[in-house]
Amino acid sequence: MTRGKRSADAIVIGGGLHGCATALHLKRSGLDTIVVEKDYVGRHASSANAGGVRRLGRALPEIPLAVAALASWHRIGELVDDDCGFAVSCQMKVAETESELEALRDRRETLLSLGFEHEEIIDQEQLRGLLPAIAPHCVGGMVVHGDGHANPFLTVQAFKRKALALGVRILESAPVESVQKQDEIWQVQSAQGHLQAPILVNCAGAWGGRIAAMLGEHAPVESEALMLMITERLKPFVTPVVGAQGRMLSFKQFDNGTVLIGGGHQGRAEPDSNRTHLDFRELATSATTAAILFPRLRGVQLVRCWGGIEGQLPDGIPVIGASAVEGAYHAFGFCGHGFALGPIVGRIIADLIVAGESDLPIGAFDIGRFSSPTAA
């Protein structure tokens, strides 16, 4: 494309996963889309994570969100013509103490008492059916069946191609120099030109924040630069994803035998020169977590490790929805758990800005949760 001023209906800023899915998800509405992106599709916690699709362990408001974006995950082909490296097993999160397990068994109850029955209570004996590698010490734990993983970059790839299919324009190096709402159509110029469109969709991830402020609102993100690591190849023994109730770990085992370990051990982020550093001391930690619970793995070699820059915001879950500013709108702060939920995302925002409501609960995401008197 080339500079000078472009017109569209509407404006999706961040080309990552939800980037990507809410242009694709405006496209099939009627809506002529563009993406404009810092850097290039999936650079950073989109192509980065560890591809989990969940409904285990999400807090509480991301419930319904969970099971809707599984639903689309199982028929992730029909919206994007790839199946994205989407593989059911089922996701675990192990107890390694009586105590660990009492907190699993509540967690369960206050889910029933919500209406949701996904996650199961096992005990020690079917742990070891399920993982007959865990180490002995580890007392029972709680499963979802039906839940799942994909490949990160694959599917932002996927999203990607889809798109473009379509007919949404995506402008990359083109980060976001101002945003400007003039005669009820905003203005943003970026560094491959000035665009128009009287929608904006702030999809920005670790820069979401920045982008909210430019439209006088706050959102108190925090970059964060979550760190996972791969094994050599190793003769199959474990094929649930696998998390622990008492320390950080998100553990699977992928089809050609190398192991992904990760879990929430943190780097240092720079989102200003968009450099992860990788904390080494926090790796051991992480390989020792997970040597503990799969002693197998002691002695395995690690292949490589990485870190992504993500958004994080106070109270652990993201911003979606629309902004106090009409024609603007928000998706950002997934830092960790955002990926299986980007096909929804992106229908939730199409569905706003279409339609004018979502038919899923999204109340508490609202960006309006960190206005202050002092900041209105």
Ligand SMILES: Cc1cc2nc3c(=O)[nH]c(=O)nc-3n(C[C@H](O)[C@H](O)[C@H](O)COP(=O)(O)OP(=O)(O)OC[C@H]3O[C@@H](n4cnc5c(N)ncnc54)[C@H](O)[C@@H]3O)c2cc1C
Second form
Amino acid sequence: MTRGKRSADAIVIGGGLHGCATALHLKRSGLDTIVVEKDYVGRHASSANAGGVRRLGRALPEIPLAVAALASWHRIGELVDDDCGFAVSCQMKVAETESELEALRDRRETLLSLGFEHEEIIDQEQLRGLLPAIAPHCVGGMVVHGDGHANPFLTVQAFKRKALALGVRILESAPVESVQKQDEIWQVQSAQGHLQAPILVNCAGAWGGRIAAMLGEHAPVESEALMLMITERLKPFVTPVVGAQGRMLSFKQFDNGTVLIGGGHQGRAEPDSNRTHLDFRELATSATTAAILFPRLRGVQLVRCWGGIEGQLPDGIPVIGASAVEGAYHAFGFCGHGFALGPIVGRIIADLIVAGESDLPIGAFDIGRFSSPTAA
Ligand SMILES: Cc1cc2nc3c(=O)[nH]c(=O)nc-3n(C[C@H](O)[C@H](O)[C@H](O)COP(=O)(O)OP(=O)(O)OC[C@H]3O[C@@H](n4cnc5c(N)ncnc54)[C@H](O)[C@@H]3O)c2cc1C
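Output block for the form predicted in complex with the named molecule, input the form predicted alone:
Then the entire complex follows, led off by the chain already shown.
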């Protein structure tokens, strides 16, 4: 794409999964759309994540979105002409003590009272049936059948390819420097030239608070460097994706035998320089946690570890919805669990823009929650 002035119906800031998915849905709805990305598509969290697609353990307002997203994942090929490496596999949370199991039972009751039945409690015998390699002290857990995982890199590239094929224009190495509204039209200055459109969507991930500030809105996004590590190839010993009720853990074994270990341990993020600094003490805690729950991991070699920059909001849920400024929309700050929601959030934003409403409940994600007198 050449430098200069470009016009469109919509400008999406951020070429992560949410930006590409939003652009794809907007273009399908007939809007000429430009994605403007400061680095390159999929440079950040959208490619660096663990690929977990779960309804298990979601914050309550996110459950309807996670349920709808899962349905999209099961038909992901229809959306982007690629299976994105999506595989169905149950997601589990292990309880190491009776009180942890009790907390999981309480959680199930809460979900049942809201009409959601997907989280099931399992006893020790059922746990061993699903996870023969689990440490003997574990007493039970929670399981969700039908969740799964996908390949993050393949996914974001598939969304990019499909968006391009539909006619979305993608501008890379183009940090947005300023955003102003003049006569109902957004004027966006990027390092690759000037863009204008009546619709603006902020999908800037951990940088979403900065774009919101350009619109005069407040969202206290903290940048986090979530870390993951991967082991050497091991004989197959676990098929579900495993977490723990009392510890930070996310654990899955791939078909090639390697095991991905994460769960929220953090390094240090430098969003201004795009850098993440790994914290090896935290990684050691993460590895120890995995070995406590799966004793056969003791002595196993870790072959790689990395971090990705993610945006965290104080209440642990993202900002999704219309801005208070007409013609602008937000979808950012996914707090470590936005990959799974990728296919649905783009549709929500496109519905808001095109139809003026979404069929999913998104009130809890409104950016206004940070500027209300209560928030202050
Ligand atoms: C290590 C790790 C593990 C994770 N595991 C999971 C998991 O298992 N399951 C799950 O559901 N989620 C997981 N997540 C979270 C998930 O990756 C994110 O929530 C999701 O990818 C967010 O997508 P995004 O498009 O909002 O953000 P990003 O992928 O960060 O994209 C935002 C884009 O905006 C661009 N941008 C920012 N500012 C500007 C600007 N001024 N001008 C132009 N472009 C700009 C950035 O360069 C970036 O490319 C994990 C995250 C990490 C880091």
